[in-house]
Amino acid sequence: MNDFSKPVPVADSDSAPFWEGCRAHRLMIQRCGSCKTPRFPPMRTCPKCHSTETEWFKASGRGTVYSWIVVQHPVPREVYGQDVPYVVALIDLEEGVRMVSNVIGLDPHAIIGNMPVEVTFEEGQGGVVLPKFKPREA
């Protein structure tokens, strides 16, 4: 065990709501109120349409990769020195929104482009829920 912490994401009035879905285990996506255009991350104006309307839903949780890395060298190494190599990616969502997050569950050098994936939660320090996804069984 050593002294140093890893930072946890701080939810705001624009990401609150995907944090708390979150700790219920549930991944939830900002869509816009009036065109219906889903975003990812949080935002209070529609990219396509400039409204301010906002509403949420339920994602299915399932995607594919997209891009990612697996980390052998982390910085800072005193505080992700024990977790490499893991693997960052880059995952598109089946509501067509994209999205960073871990893959685990897996050899990090298995992972290959578009391959599927599912969500799945894991407790972080602090209380906070964090979205990471696992391979999806066909």
Given for the second form:
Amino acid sequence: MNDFSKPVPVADSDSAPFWEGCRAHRLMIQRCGSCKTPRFPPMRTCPKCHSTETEWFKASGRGTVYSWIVVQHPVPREVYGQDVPYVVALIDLEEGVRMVSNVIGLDPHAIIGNMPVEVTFEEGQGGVVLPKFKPREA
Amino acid sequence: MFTLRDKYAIAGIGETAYTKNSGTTVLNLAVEACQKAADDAGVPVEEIDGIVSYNFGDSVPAIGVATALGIPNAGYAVDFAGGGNAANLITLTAAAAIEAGLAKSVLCFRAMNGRSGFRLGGGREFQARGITQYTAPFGWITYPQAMAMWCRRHMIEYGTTAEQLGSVAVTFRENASLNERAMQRERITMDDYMASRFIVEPFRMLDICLESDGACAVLVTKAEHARDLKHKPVYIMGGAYGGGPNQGEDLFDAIRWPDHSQNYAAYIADDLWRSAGVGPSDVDVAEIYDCFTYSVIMQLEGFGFCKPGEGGPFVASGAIKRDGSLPLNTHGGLLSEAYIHGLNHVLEAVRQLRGDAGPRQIADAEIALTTAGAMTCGSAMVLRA
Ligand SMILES: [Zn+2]
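Could you present the same protein in the form predicted in complex with its partner chain, rather than the form predicted alone shown above?
Time for the whole complex; same chain goes first.
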């Protein structure tokens, strides 16, 4: 999954701390500086209390698999042909936010709903580091 | 809530052939469908003063179609950014625009070279910006991949099965076998479904809709105007659009959506039925947005035809067949007729309510539901003869 021709995340004013965190192998999540509600993806204004005060904290990296798919047909083939089958999952972090990632390090068909996972970081080309998830003991 | 019950009607419908390669421009497709809708109603194009459409950057602007048709003064020419979610929205806003005095007769169209031209889900940008920076780098790129994620959650929560998905595919193909316009008319069996290859688990090839070139259009007028025209009016009883909080930053994004086992339908159902003054048990025929087999299950639950979690057993029971309690997608749907982003569902509902559906006709169809959308945002209408 580290081929340079894959979509490269482009950090913006909201997401820069997240991607910087990944480069340091720290899963950084934003929360409201006022009501302290964590949010993902990051953005300037809290949808709950409308405060623009923001903070970042290091998440535990522990979560569960909310849902997952096994990609068998690569789109585009030139980019993902070598990777299939691969797993994309919605991960519920224990801090209460959900993110998209890959589950790696096991047979895709061994995944079950709500399975416990933990973050691991995969380095790619161009300085990109992606947070991925692998199985953990509950 | 939509408050114009029975005050507006669909007076005309038109469409092009549905093909894999139209050999012509999207503009020409749009003009052909719109002209046919005007002719079907018996309204001269010169009397049309509104035109509205929706697209994903894959179509032509409404003013371009107005220009090509020779509409003298399109006072309400609007393009919505949207996909299947907007198919009923444009018709509802056409009625609203007429009510507000912005126009008198409004063409609503969707036109695309969806197979030979711009293919949805053919890959996103190489540089993942905005919301896609959190999705595309993980290889989560296409709509089948997006919707498969929703389907899996339903399976986790309710034990929904492949055979239940398959019963949707098999039923709609059977309906398409009666539809001369359908792109896929060859019947399939459950064995064919189970043998079709996985594209993105849990979806097989036969869970995924077609890609089509083509266009559809409907003409919306005041009901009293429609009564003087060529066909029996099809009245807009009610409608709704939306999907509650956390719909995401684009149609693909559902990261913040709380429960992926239910979609927009659960959020707009109350408004829809209240606006129409009828309920699910009053519907004679329904054309449900079926970009994927699974989206049908989620909408049946959301709109109250069955309880959450019971959509799988419901579709597998035979209830959705032509002779069942709720005939669905009598034209074959997006899965088997064509993928004109849900506007072809509205055309089929109009045909059923006019009694013009030929071998596909559901006897005594008086009330029809059309829905559009599969994920966090969508629209629906209740129509009557
Ligand atoms: Zn807050």
